[in-house]
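The data below hold one chain only, encoded as structure tokens and taken in the form predicted alone.
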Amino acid sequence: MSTAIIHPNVSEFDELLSGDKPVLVDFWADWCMPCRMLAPIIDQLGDKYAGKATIAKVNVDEQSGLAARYRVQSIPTVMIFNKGELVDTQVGLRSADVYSRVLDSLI
């Protein structure tokens, strides 16, 4: 597990959405099987991007209100922010080259 990932609650998502890096966040669960299989490649990006774009993970049965807010109706998804700003979402296991050419993009 990468030590570069958050896992931030509610009053701590709002302020690290207003920071100047890219903000990738995973809403995954632990029983859901997709999730452990993306929780690799959330460490990894946590760890290639490490300082650069901060890298969060939400467990939506922890983080309810959260989830709720952001309509986040299958796990695992991944939403990318810019400056408060949503720019990627993807529903769903994806290769870690999906998410690093959004960030990239972003840095």
The other form holds:
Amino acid sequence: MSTAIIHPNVSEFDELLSGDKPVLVDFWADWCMPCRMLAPIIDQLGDKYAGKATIAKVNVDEQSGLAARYRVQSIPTVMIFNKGELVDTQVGLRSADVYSRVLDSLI
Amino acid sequence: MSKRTDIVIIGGGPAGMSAAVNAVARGKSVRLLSSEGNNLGRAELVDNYLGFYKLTGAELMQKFSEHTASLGIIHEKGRAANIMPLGDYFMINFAGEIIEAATVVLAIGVAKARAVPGEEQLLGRGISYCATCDGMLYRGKKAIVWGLAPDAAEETNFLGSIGVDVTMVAKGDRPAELNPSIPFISDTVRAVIGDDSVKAVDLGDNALETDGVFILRNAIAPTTLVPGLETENGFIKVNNRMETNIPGLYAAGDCTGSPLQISKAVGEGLIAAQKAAKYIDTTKS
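Switching from the form predicted alone: structure of the form predicted together with its partner chain?
Whole complex next, starting from this chain.
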């Protein structure tokens, strides 16, 4: 488990989005097998982008308000925000470079 | 942490079984995972496999199975939903279990899956391929299972058991194993309707309103199975060592392209297993 990953609640989430760093959010749940398979990739991203981008995980059961706000209907869903704007959504498993490419373009 | 298997083979046809036999011969730990049935098992007559002629596909499969069984290889039945490459190992989501593997051989045959209108646009917006993955998100909502795979009734029962208002749609008769309290419609989904989320499915002469659609096919597109996998015209791209574009991931048999023949599948299965074994030996040292 990477220490670089943050687990925000709704108000912390809004604060993150208003920051100047890109934010990658992994919507997940502990009953979701593919989410467990994505976890090592998200951990790697947390280490790789430490200080450059914020890597966050949102548990859709615990933060159902956030999941509903972004209409997450399948998990894992990874959303990448920049300056408060949603710039990319990836539903399902993707290889690490798919996320890196978007983050690199924003840094 | 679960024990990591040396070579996990996805597919129980000739390529997969050949890979399994040859992986065992190289002293590697093997798991052979396959869904029910394959094309060879349904072939009426096989007359071009050297040494075994005038046999039905089922008879030849029987011989292959006896061979793998004699080596203690178990065919584990179920569906591999995803395979995640993680650099120096793989995670495989198989029948509700996460399996770790040092290498993977894909011997998944040819997919006959064709997307219906609306499917690609609404994937993740109400369309899912995995009931056990996304089912919880539909608790208290309406969902339709479009059952094209043998285990679809079981997955439908799972959705019912967690509180999804589920209806099963499939060709033919109501499956005996489907929970009696779950409605069944004998039909085919022609299209999935919705704009930014699923609204209904088109059943030809009527539309059925729903919040979600679970499309459960036996065949799964290779690129859906493995994120980042390169394909060409729907076939997995390999070189003559059966290596895909992902290190440690090999492919063999019909899924790599024509000729879709047993001899070619068996040969490719052998190469894939040997190269996978060699990859393990070189990356370990």
